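One chain comes next, on its own, written out as structure tokens in the form predicted on its own.
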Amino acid sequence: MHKIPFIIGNFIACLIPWTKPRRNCRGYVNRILFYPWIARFVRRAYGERMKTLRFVRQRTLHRVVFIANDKYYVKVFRNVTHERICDFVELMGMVERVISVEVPHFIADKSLPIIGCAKNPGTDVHAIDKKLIIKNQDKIKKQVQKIIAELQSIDVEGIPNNDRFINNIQGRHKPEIECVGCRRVLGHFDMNPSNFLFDENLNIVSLVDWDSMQIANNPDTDWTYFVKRLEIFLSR
């Protein structure tokens, strides 16, 4: 059932000629059509009853993302099972263990397959001034060397349910080419800039949006991935 809403929303967005109307139009369908799902999650989640929710973005037939009372984030696949949001979560909870950053507590809802976290603190790359960034950018990538190394610090071959994480819980991303003698590590596959957030000295408090998360047959992956996506925000 919880289906039916990703092809109703994008049907009737299709029907619309002209972007920004569409993405309106999409968000406005989906909260109508979501509401009742997201707010027994958040209840059961949160023991709270739902007062706002906003619509933030839609992934194709993947996944649609909203913000409930204006604190928590919550996403609603389309085709992911359960039991692969269950793992996805089980490894967070691993991964909270190591990382010395702030990382989303995500909390699974017992049947569908949404998942809900707390919106975590810090200031987003995108509102500090550009300048102060390629000033300290040399601190920031230490900062992030850092975190990649604790995150590789994870046992992939302990976790559980290892071939789940071969490929990541949307399937976006094919795995890589294995390289030869390269150590499997856990990687974040999406370090953006946009994806750490920042306090008022530029330390990194947060990192966020660990749906890309994988294994990885490179330990370069994710520093490779950050430098790059670096790069292109500076030049801009």
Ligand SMILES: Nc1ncnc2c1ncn2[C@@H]1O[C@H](COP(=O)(O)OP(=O)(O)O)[C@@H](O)[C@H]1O
Given for the second form:
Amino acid sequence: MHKIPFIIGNFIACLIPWTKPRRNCRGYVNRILFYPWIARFVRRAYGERMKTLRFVRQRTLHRVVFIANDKYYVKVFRNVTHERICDFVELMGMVERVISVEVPHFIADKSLPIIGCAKNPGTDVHAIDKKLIIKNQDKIKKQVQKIIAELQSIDVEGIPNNDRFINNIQGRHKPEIECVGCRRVLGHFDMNPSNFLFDENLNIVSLVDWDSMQIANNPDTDWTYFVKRLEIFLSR
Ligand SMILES: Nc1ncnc2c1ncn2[C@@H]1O[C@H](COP(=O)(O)OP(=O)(O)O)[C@@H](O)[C@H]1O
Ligand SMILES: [Mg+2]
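Same protein, the form predicted together with the named molecule this time rather than the form predicted on its own?
Below is the whole assembly, all chains and molecules, this chain first.
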């Protein structure tokens, strides 16, 4: 049932020739069609009547991000079961316990593949002067290394029924570097600079966008990906 808005949105978007309006069209159609479900979710999860619902982003065909009442990020997934969403929320609980920066505290909907979290503190990297980021590169890198080490302190073999967590909830598998006999660890798998939120001294205060999280066969995966994405971000 929840796939219908995605199908309608994707179909209408096919008729639109330009990439950006096409991309946003899916999101706006989903915003209209999912409105009642999201309103119900916000009421149940946060005890609030929904006053505003803004479309934030729909990058892939499979997931759409909204912000409700200007403070709750709500994500709706297409090809994910409700059970899988609950597993993801449980895993995020483990992450929350070991990591020293803020991470989203997700709540799952009762039946649909919808998750919500309150806005985390910090400023988006796009709102910060790039020169300042270049100057503080080493400081940022050190903090990212610390976060990765904290994440990797979770014993993945101890995660119950860990087969469920081998693939991320978006069903996308990001390529990993081959590593025979390496220690398996939990990886964020989307450590690009835009998923870190900073304070004015370039300290990382939050790490968001955990939907790509999965068990990595190579402990270097997150670090290699971060360095590559930071380079791309700085060269733009
Ligand atoms: N919990 C959150 N707190 C603050 N900002 C957030 C939060 N979740 C998402 N955002 C903002 O919304 C943007 C898009 O959300 P994100 O989950 O990263 O989706 P995408 O996969 O499309 O990048 C992020 O880059 C961040 O600026
Ligand atoms: Mg992101």
